[in-house]
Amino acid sequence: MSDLVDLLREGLPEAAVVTDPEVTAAYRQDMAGFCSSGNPAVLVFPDTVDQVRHVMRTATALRVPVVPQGARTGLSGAANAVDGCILLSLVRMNRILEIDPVNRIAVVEPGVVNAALSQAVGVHGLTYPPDPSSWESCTIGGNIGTASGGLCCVKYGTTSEYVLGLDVVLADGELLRTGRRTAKGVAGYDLTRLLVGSEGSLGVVVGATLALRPSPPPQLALAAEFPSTAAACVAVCAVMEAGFTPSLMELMDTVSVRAVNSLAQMGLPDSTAALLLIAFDTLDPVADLAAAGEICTAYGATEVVPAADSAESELLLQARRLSLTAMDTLGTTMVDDVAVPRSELAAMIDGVAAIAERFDLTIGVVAHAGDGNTHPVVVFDASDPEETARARESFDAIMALGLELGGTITGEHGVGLLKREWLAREIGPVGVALQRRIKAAFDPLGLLNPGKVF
């Protein structure tokens, strides 16, 4: 321990090396439930690439595991400490190094907060579309680590589609540059895509070149109430089949609707079995909303409320933004993240309701309906061991259901600790073996985020 700290301090400011157990304990884990965390040996806060390289050289020399961290807003345990590790927090590497409006790119350090980047590029009439729900606090490095998504994925896609290139410190301290600054480029294997979503298990991201887009017009939204989730999901498919590309399409089931009503008194009828929110940021959002509203009505919506302006849109979307907070008021929550083909969305949500009944639990579902990404929220009493065990079993049942419907165990939160065994079920033994060989090629000593993903 003393040798490790002494060596780290040779290349880091003294204040950047923290051993106080009360401080290190506060950084032991992210926001995932049911995930263990170990006792770190030391917590470091580098603020330059050279300092990160020094940390990794030290770790390699002493064979000490390293767990990279961002803002720790993740929900899979990927940032959780392992015993005796170096916790490598990148939050102080938070500079926006370049914004290029001509080439529509930004070059940033990993600790830049998503919202800060959005604000900075907005001055130039540009936008960085990926918008996780924690966008006001999560970092770009963390977003890259989990290939995170958000509310706008139905139109704009996920983080992986906006990362053009990366600067990555490898396990031995070498600096790797991947990708490009150009709009096109196919030279060699696409290591950038491989690293995005690797959860710090292949290298430490210390810089990113990101694609930007022109800022869209303000979006307008509508809210449609349905008597069943099945009817709402049919409407989702009908809107997409009609050729529309909404900027947002979110669905809340009756459990989440009632939780939000209880928290915020939003006046939604108790008879609302599903609330569908659709938004457009097109040149004529009023016409698009009207057409989408007609489709909703045709497929059983009992009420369709279009917004007249951006302020009204935000009021309508407030219910969705409050959903997880509202579910937290019901007890301890565990948020799942299962994506299915859009055509299987109704089967997924109805299946979750059946799982809730089977395990005698409250489980609400909010979904990025436009891309089939569901977030079942399991509510339980953490002080009751039997109920906690049922919650864990229901969580697994939800993932099994997603795979049965042709989906994936995670659409945007990552594997981390939480879903390691389920990854093997999804990709099969050949896939696992190949991915482990890739891990070994990048990290032959197995020092980077050990125990995560596999």
The other form holds:
2 protein chains.
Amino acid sequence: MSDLVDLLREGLPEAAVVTDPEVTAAYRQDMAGFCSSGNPAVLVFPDTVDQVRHVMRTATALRVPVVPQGARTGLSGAANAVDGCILLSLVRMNRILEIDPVNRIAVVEPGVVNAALSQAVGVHGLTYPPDPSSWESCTIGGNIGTASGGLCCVKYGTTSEYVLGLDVVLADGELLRTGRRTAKGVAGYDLTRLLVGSEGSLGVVVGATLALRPSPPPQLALAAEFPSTAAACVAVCAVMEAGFTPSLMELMDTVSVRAVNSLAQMGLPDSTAALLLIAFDTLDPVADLAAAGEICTAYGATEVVPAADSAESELLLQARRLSLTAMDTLGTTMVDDVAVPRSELAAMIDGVAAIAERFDLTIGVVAHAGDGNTHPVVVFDASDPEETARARESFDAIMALGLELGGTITGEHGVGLLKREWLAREIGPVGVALQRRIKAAFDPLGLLNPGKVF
Amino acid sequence: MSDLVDLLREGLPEAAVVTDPEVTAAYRQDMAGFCSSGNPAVLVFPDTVDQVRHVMRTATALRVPVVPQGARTGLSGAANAVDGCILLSLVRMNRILEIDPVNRIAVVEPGVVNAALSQAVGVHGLTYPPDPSSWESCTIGGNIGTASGGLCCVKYGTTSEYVLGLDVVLADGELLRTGRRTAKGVAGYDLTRLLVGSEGSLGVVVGATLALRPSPPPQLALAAEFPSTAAACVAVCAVMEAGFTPSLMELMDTVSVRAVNSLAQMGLPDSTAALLLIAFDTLDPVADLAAAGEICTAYGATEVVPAADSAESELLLQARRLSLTAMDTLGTTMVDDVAVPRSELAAMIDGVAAIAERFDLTIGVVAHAGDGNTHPVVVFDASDPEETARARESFDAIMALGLELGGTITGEHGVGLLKREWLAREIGPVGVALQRRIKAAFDPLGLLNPGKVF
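Okay, that one was the form predicted on its own. Can I see the form predicted together with a further copy of the same chain too?
Now the full complex is given, and it begins with the chain already shown.
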């Protein structure tokens, strides 16, 4: 171990190599529950691409596993330490290297915080759409690692759509450049998109060229109360089938509505079984909201409240933003992340309610409804081993239901440690075997984030 | 060889296995120039996934190379036969299996013609945006193989953005399913996007789940005449920088304008050095066109002609659509496909003019200007070996210029045979080595489309 630290120090500043166990322990985990973590040998904070290359060359020379980390806001355990590893934190590589308004691109280091990029490009009338809930603290490198989504995906897609090119340090320390600065390009295999969502298991992202978009007009939202989640889900499909493209379409079930209501006194009636939030950032959001509101009413909404302006919109959206915090007041929470075809959303949410009953647990659901991406939140008492075991079982039952409905075990949080046993159930043995061969093509010694994904 | 044919016939209908040399010779090539092709051993037209699996199992058993083909409208030689190969034509697998308006997806076989899909989804008020010039004959499988672009990319992106999942027969005959039917999903590596653009070298696409969009309003176009390509390119950047997102933004240089003018008597003045076409499919295209037209005038356009309606728009766009046909009347043509950052478009087009002068050739340029994707068209006398050699040299000089300007050797046509020597110059030795390892992970015997891409 001291060999490792000595070698690392040959290419890193003194302060960038941390062995104090109290500090390294604080970096052992991301925000996932139900996930173990190992004891890291050392924590490093490189500041340059060359320093990252030195870390990887050292790891390869000594056969030491490496776990890349951003802000550790992930929800799948992908950033958790493994025993004896180098924790490779990229947070100090946080420079925005270039914003190019003519070509609508930004070039950034991986540790740039999502919100910092949004703010910096906003000055140029541009936006970087991907907006995971943790956008005020999560890093672009972490977003790339998990192909992060967010509220805006229903209109603007996920991180995958915005990464044009990457600089990546490979397991052996070689520097790979993928992709391009151009709007289009098909020279060779699309390694950029293979790397996006690979959870640090194929290489260490040390730079990214990102596509930006013109800032849209401010979005305007409505809130619609429904007497059942089924009715709300039918309205979701009807709005989409009518050809609308909302900038946000979020659904909260009765558990999450009540939790928010009691935390923040939102004044929602107890009869609200589901709350649907729809926003438009079009040129005429008032007209679009009116039309979407009529669809909601036609499908059974008991009340439709359109916001008069951006400030009112934000108040409506607060209900959604507070939902996880509100459910945290009910007990320990574990957020699942199952996406189904939009048409199966009602079956999914009703199925989760049945699972909650079967396991005698509280499970609230918030969903990026336009994308069919549900976040069932399992609430349990972590001090009770039996209830904790039931919580884990219900968590797995939710994934099984998602697969039955033609969905995926993870819409945007990733596989990490949490869902690795489930991956094969979704993609099958041919897919797993091929993914393992691809992993070996990048990382023949298996040093990068071992034990994750597969 | 008769072993091969006998074995193929064990799993394919009699008529689906073709050995008549006159027929097989007709399938030897796609539409690329400067590309050789070999003598195929046999041509097969499977009708089902199982038949494709039988073809690949046979190929693996006998170690016979396989070249997958769609409509052979490609422009890089990727579909050209290699000696002794099985030509695997997917054109008979041309069923649209499902159109799902609620989830906005289509499930298709690879031989479905792009235009047939567009028409079929149009009935549901939906659109499949990718629109390569060959859209009336090219297949979705071919589009996936090359990650095809088209005129709409500046607003709607390329084929990569619309493929959610694939069914792929691997080299050994195993069936791989990638991706999903959901809007989002991050379970494992993104093999779907790795396969899109892989030119049949990693597997044989036998099915695709595609994302659709609501049909936009009909687009309305303007034509602007400029006294120099430089002025037109500055206008292109200014329109984009102002935050507009046109549905089409095409540029024609003086050579292509004159060729079209003399073919179709478009009545364009000889002083037109560049013609810029801009279209919007927004809710208020008249206003957007007026604003874009003002920008054109501000940057030197001598005349701006907005269309009054869709019919007039189509007439304006005819100039662009006729440009390759018009240049074909000047001699043998060879279409290049270099994309540069939009800000370098003027340097690229002026540089091509300098290359034309240096090699004493006619080279016209049409460009998907909004994307910085140029198609320089080299005109030469194919019966003159010396001029043909100069044409090839100028073609290469155009790629070198593209790379110098921070661009890519291929924006949308692919590498195939035509540009394989250039790939390493763009992606470097680390990238090439890694791509070869990925190829080996999929196809360890190197049977799928050998000699292409690398």
